[in-house]
Each structure stands twice: as C-alpha cells, then as structure tokens.
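What follows is a single chain, given as structure tokens, in the form predicted alone.
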Amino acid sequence: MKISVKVPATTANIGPGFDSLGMALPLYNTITIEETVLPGTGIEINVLNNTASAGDFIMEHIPMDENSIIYKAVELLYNSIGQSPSELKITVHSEIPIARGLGSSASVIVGGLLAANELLGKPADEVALLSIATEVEGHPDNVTPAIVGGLVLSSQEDDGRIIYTKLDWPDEWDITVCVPDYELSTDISRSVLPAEIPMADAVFNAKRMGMFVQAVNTKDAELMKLALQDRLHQPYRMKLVPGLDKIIENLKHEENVLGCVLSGAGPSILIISQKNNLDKIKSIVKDTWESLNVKANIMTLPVEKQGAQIITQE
C-alpha cells in the first residue's frame, strides 16, 4: 500500500506571536510512504529536489534512516498503538525551501504521520497527530497550520494537548515573501535567544499579540502596523539576517507597509501591506539585499487555508 501527502510551508511567529502564531502558505512538500514487501529491508528514505544543491543541504543535515524526525514521528504513531513499524519507504518531494524559516521541517514530520496514519487505518484522531507532530517538532506554531491551514494561534498544553484557534487573514492585506539564498538553521537562531527576559518585554508582547487578533478580526491596518512589533525574538536574530535591519529602516517610509517580520526563526522574511505598491517593496527588499551581495527569491503569496491533504492512495 502506498499513501502520498501534499503538506503546505508554514511561517510561525509573525512578529509577537513567539511559538504560537502561524500560517500556512502555498508552498509544497510532497511524502509519500508505502510498505515494501521484501522482509529485512528496514526504512529506506529518498529525497527528491528540484535543485541539486537543496537537495545536497538536505542530505547533510537530515538524517536518512532511524533518526530521521520523518521515520521518528512514524514510529511515534506506531508505538501509540502498540506496534513498531515494518520495512518502510519513504520519499520527501521537497519544494519548501529549506533552514529558511518556511516549516519545511514541519511539513515532512506533518506529512510522514499522516501518510503512516492512513496506511495503520486511521487510529489517530486529529488531537493525536497534533501531539504527536508536536512532540517530534518541539513547539505547535508550525505543525498546526501545516495539519490545518489558514493563520492559526495555537498552545501546548501541560498534559501534551494542542488548543488552537483560527483567524481569518484580511484579504485586503498581502504577504510577501522574501526567501534569500542562504541557509539558517534553527538550532542556531534559537541559540541566540536568551534563557530569561524583563518583564516588560513580556507585557510588551502580550499587548501586541492582544492587537494583532483584533486588528485581524477587524481589519485594522492601523492598528496592524503596532501590533506587529516584537521584543522576545525578533531583536536577539536581527544579527543572523544581514540587511534585515536596513530592509525595516527603507519600509518604514513605505505608506502601505503595515510591517516586516521574520519567518519563523528567519533567515526568510514577510512583509504584510495593503494591496498596492508591490513592485515598490519587493524593489527595496531586493536592492538592499543586492547591496550585502545576498540574491532572494521574492513571492506575494495568498493563506493556504487548506493544511495537508492526501492526494494519492493506492
């Protein structure tokens, strides 16, 4: 049997929304896993890219058997049922940039339960795979919208539950996508964040997050423009992304820009604007970049208010 799942990029944090918010954007990873019959063979995992040098970044720093979080996330499932998995194929159809801060990661630990889940008959439930994937990825921001799509709050809880809640993105706003032609693992981009933080960074962003649900429920583009400021992440990372700070500078004089974030733990960017004057933006993005010899692929991109679906079954 063999089952295939198309699983969206996601962009977590979205300014004061540390481990909490995110979005699922429509870009893809495809995971297809299907059981082959030939006893003793163990887990094969294949990587398919567009580009030979993804695809070598990939090969290098995921690994391609046990201690793959693909194969580890299947073998949650597994265990959860009290089983251990067979000999296993699995191939990545990547096309989620990756170390961007696109929740390519995610989508493949999204994508693996999914397809195992399927091939087991279903015996997780939607609250089982969001532990599960939870677990595996370490923070809910980007597995959540990555299962469910749209723009999503969501929470661990202490008994290992995913709360989350919906939002629906203003159509009238647009989100660019600013990917540069660098790596940024997380690991280090979380290196960098301090273990404690004042006490007025945390009210801080807990006034930002409270005005960001309101100026997305309500289309506040005013309000939006405050609501996107951070002080628990965003200021420690500025350091790992040449140019983001000048980029931020050069849009401040942008009328239509509402803000400009890091995706993610970065090194991609988003810019939220209302719908005019892109061609002016992404002009900025590209030239500061150009400026510090950094190339970048820039996409103004819809929500992808569908999370990952099967798409092949046989």
Ligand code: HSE
The other form holds:
Amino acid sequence: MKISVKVPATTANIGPGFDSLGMALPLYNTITIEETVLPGTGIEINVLNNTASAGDFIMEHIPMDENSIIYKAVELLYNSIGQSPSELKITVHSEIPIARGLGSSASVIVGGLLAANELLGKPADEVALLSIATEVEGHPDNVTPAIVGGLVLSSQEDDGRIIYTKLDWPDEWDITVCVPDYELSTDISRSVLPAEIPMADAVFNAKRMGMFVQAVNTKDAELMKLALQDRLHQPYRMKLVPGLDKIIENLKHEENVLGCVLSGAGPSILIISQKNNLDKIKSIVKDTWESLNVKANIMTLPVEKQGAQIITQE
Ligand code: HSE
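Next up, the form predicted in complex with L-homoserine, please; the one we just looked at was the form predicted alone.
Starting with the chain above, the whole complex follows.
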C-alpha cells in the first residue's frame, strides 16, 4: 500500500500571535509513505526537491534517518496503538522553501502523520493528530493550519489537547511573502528569545491580539495597522534577519501597507496590504534586500483554505 499526502506551507505568528496564529499558503510538499515488500529493509526516507516551483531553493537539511522529524511523527503514531514502524519508504517532494519560516518542517510532520494514519486504517482522529504533530513540532501554530487549512488561532492546553478556531481572512487584503536567499533555523531563532518578558510587553501583545481578531472580523484596515505589531519575538529576532528593520522603515509611508511582519521564526517577511500598488511594495522589498546583497523570491499568495489532503492511495 502506498499513500501520498499534499500539505500546504504555513506562515505563523502574523504579528502579535506568537506561537498561536497561523495561516496555510498555496505552496505544497507531498509526502508519500509506501510499505516495502522486503522484510528487514527498515525505514528509508528520501527528499526530492521541486526546483521548478521553488526557485533556486534546495531542500537538503531534512535528516533522512530515524532521527528525522517525519520518522518521529510516524513512530509516535504507531506507538499510540502499541506498534512500531518498520519496512516503510517515505518520500518528500518538496516545493516549500526550507528554514525560511514557511512551515516546511510542519508540512513533513503532518504529511508523514496523515499518510501513516491512513496506512494504519485511521486509528487517530483530528484531535490525536494535532496533539502528536504539536508534540514533534513544539508549538501548534504551523501544524494546525497545515492540517485544517485557512487562518487559525490555536492553543495547546495544559492537558496537551489543541484547541483552535478559524478566522476568515478579508479578500481585500493581499498577503505578500518575501523569501530571502538565506536560511534561519527555528532553533537558532528561538534561542534568542528571553525566558521572561516585561509586563508592559505582554499587555502590548494581548491588546494587539484582540485588535487582530476584531480587525479581521470587521475588515477594519486602520485597526489592522495597529494590530500587526509585536513585542514578544520580533524585536529579539531583528538582528538575525538582515534587512527586516530597513524594509519596515522603507514601507512605513506606503499607505496601502497594513503591516510588515516576520513569517514564523523568519527569515521570510510577510507584508499585508490593501489591494493596490503591489508592484511598488515588491520593488521596495527587492531594492532594500539587493542593497544588502540579498536575493529574494517575492510572491503574493491567497490563503489556502484547505488543509492537508490525501491525494493518492494504492
Ligand atoms: N511560532 C514559531 C516561532 C513558529 O516563532 O518560533 C516557527 O516554527
């Protein structure tokens, strides 16, 4: 039996929603799990990158052994029903740029889990899949939209359960994803965050989260401009993302721009704007990064409303 799952990219945090807001985007990894016929062949993981869609980005850092995050996710699922995985061939066809803050690790975790769950006859429901995926990834903001699609606010509760609620992204707001040619691992990007933050910064973000939800629900652009700010992670990560401060500064006077935020742990940047003057916004980003010798792939993308899908089954 062979199962393939197509999983969308995701952007997380989206300004004030550190570790809680996330959104699926229409770039995809396809994860295939095949039961191999020869006993004793163990687990084989292959990663093939789709350079035609991913520009010059090459996916080369997913460990292909049993330490792989895909393997960990698959193993946790098997263990949850008292089994261990063996004789599996796992292949990742990758279109999502890696180590760019676009959820490539969440996509392979989710793809591996869903494919293995199908192979096993669906022992895990959505609640169980969300919990296992979050256990491997460490936070729910990428894996939840990768599984359920759309713009999602998610939280891991004290009992380990993930609760989530979907929000409708206003069609009149464009999402422009700016992907630089340099990488930043999530581990490094999380290592610069403080263990504690000042109360005033917590209050600042709590207010912005409320504003974000209300702005999205009422399509209030002026409120969204206030909402798309953060004091929990972006200030600390600024030094790891050359050009972010200059891009924010250079876009400050563009009235169609509602916000310019890090995508996940970075280094990609997300620009939210009203449908107008996209070319100008893109050229400001491109020129700013070029002045620092950074090449970029800049894409305006709709929200992917569908989460991971089983695409083939034989
Ligand atoms: N919320 C996470 C972070 C997303 O900012 O570190 C990255 O996976």
